[in-house]
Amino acid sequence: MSVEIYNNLPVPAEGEAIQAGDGRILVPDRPIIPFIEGDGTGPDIWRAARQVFDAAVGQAYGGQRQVVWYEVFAGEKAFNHFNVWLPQDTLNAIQRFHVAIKGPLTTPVGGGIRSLNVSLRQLLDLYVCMRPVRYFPGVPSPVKQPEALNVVIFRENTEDVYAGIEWQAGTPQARKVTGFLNAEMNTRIDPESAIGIKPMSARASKRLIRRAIQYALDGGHRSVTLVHKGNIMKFTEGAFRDWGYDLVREEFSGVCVTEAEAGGAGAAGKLLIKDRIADSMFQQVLLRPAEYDVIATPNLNGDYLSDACAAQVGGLGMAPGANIGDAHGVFEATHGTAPKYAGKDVINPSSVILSGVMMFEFMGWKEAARLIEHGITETIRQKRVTYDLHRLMEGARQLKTSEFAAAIVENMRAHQAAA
């Protein structure tokens, strides 16, 4: 029997591959899950997160289930080993095993790949960037009522300006594009401009909005808000909004009602669909956060909005993220690599730990997910936190990254014993 090998490492024999079919994944009791530990502080937070994950699965299922971890490479570690930032074997392994988790990755400057995260999303067609933003009691916040914000952002992941179609100012390619547009399309673009193209399609927009609506229906949420800049970009972002309402009429008319139809009040038993202009939405999440629930938005708006919302509830250190396709999910820390803190065991690992919560939910292992959430909530309530929260919390005890993970495991164990 031949042994599967990716990046010169054999696949663990003791695990099984997750299978996919009919838009669903089938998870064995000992799934092989590829992980990318990440650059900079990535190894520190990955070690802490893995400790929490393994303890949660062991406690939740009494040893009947276990994650079989399998390292794959991207970023600086991949470049050092293989002289490429994103090896094809890493993509092949994620495709093969369907679920993966990663720490923060460096985006090389001045050459190489444009963005490792963007490349993973496009190459694996992970068209949903899902960012839940909620408040954990006790976390320092710059707003008076951070608990009022509890949203799940569905950001389209493959189009918009992130498609990477652009040409540098002064190059023959840029002049060729501006020359064509000026001569054939009656535009008046400076020939020495840099040029970027913003593609947005009905297919990509509808599948993103469909996932957001279905998520809201499955979870008993109140509303889905389409966020766009359609008052200015009428045929791209305006079309995103229009395609969303078309989708509601075509596929969800029996279970959804638009804000116009309901007079803004919603309808009993139906999911409310509404839309907001992007710049107005930034005010709304500050001034009227309780009115929003699930949000669907194009790529760039979603990038801005998810980070701005995270700032209201404690910052990116507390913000998980997932990139999801029809049969694959890559779960990730949403913050940067913070290389000056690498190896110092001080960084808050909550982002990648909460991304693991999303991963276990995606796998259907909800008991492990809830156990981790309880462990983090209780640890923060006890004011046992890493330096980023400690410096803003009166009476807190500062823990190292590894100590914070151990405290979460301790609180999970106590909760399980009490239950």
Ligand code: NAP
Given for the second form:
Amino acid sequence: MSVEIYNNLPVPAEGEAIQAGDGRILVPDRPIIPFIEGDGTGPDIWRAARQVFDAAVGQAYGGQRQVVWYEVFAGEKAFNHFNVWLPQDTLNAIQRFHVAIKGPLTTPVGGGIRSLNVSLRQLLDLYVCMRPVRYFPGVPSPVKQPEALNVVIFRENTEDVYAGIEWQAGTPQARKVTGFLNAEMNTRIDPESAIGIKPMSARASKRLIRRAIQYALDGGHRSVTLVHKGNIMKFTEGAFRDWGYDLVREEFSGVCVTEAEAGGAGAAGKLLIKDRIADSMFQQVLLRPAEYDVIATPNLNGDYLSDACAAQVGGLGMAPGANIGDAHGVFEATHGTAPKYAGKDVINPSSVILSGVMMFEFMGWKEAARLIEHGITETIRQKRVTYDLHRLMEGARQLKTSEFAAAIVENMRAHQAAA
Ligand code: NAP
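Could you give the coordinates for the form predicted in complex with the ligand, as opposed to the form predicted on its own above?
Every chain and every other molecule in the complex is listed next, the one we just looked at coming first.
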């Protein structure tokens, strides 16, 4: 049998590829998972995260399962090895193996560089950007009751103003578009304006909302909130809300109830579907966070809301993220490369570790996911933390990146032994 090779590295013979069919993935006991170590502090946090992942899988499945890691390259490491920031082989390998995890990457200054996230999103149709936001007891937070916020944000990942369709002010293209709009569409736009386009379709909105509702039903969540700015942008954001309610009627009528249908009577065991206007939602997550659970929202709202929520629980540096399609998932640290700490073994690896929790959930390896969550929660509760949390927590003990990972593994082991 011929050996598969990407970026000059043979695929490990001891693993098997994850397969996909009927919109589901089928995960073998020894799946090959490509990883991108990342730039700057990427190697520090990847080393720590991998130690935690391997220990969690080993402990949860008693040796029956094991991740077979396979390095693929992007960013500075790719540039140094192959003279290109994003090799086509890296994209091909992630497409082939369905699930991948990445550390942060340097964004090279200057144009003409393909972005990994944009390339992967287009190639693999990763239409959901998923950001769970929850509080870990002990983490310093700017609000009085950070534990009241526990949401999972499903942000549409392919449309909206992020589609990248825009023209610079004063260019012939921008003048052509404003000329057409003023002449044919009865608008009065300053011809010297910059122009951006906000496309939103029923197809992309519904598949995102369907994913959020299915996730909420599978996980026994209480509600899904559609967050939009439909009072102003009626035919885009307003349509997002309307398409969401259409979808509920078409596909989920037996298991969901809308807020209008429920009145004040409660959801009676069904999943409650509600909607909120985006600006009011920013107040709501601060003032009445406990009323929100799963959130589905267009691209731009989701970008703002996920960072605002993460800041509220004090966890911007600990916030995990994933880009997900029907048959692919790419999991990633949401912070940057923090280059001044590179190689110092001090940075907080929680963002990549929690992205790994999402990865194991996506793979159906829930026992490993729960174990890691327990390990990290317990370690922070014991006030054994990296420098970033240490400087804000009273009475905490400062650990190196590698020591923090070892403490998580120790707490997972103690939990398994007690169980
Ligand atoms: P950054 O790397 O996120 O770092 C900014 C600051 O945030 C750090 O100096 C540190 O603050 C804190 N921080 C970030 N990650 C941390 C962690 N794991 N643990 C503890 N503290 C952490 O942002 P940047 O300096 O603006 O960007 C550096 C490079 O990363 C740029 O090339 C940028 O384009 C790239 N970037 C990549 C991604 C990605 O790949 N997803 C995302 C954003 C940025 P203190 O100095 O206060 O300790």
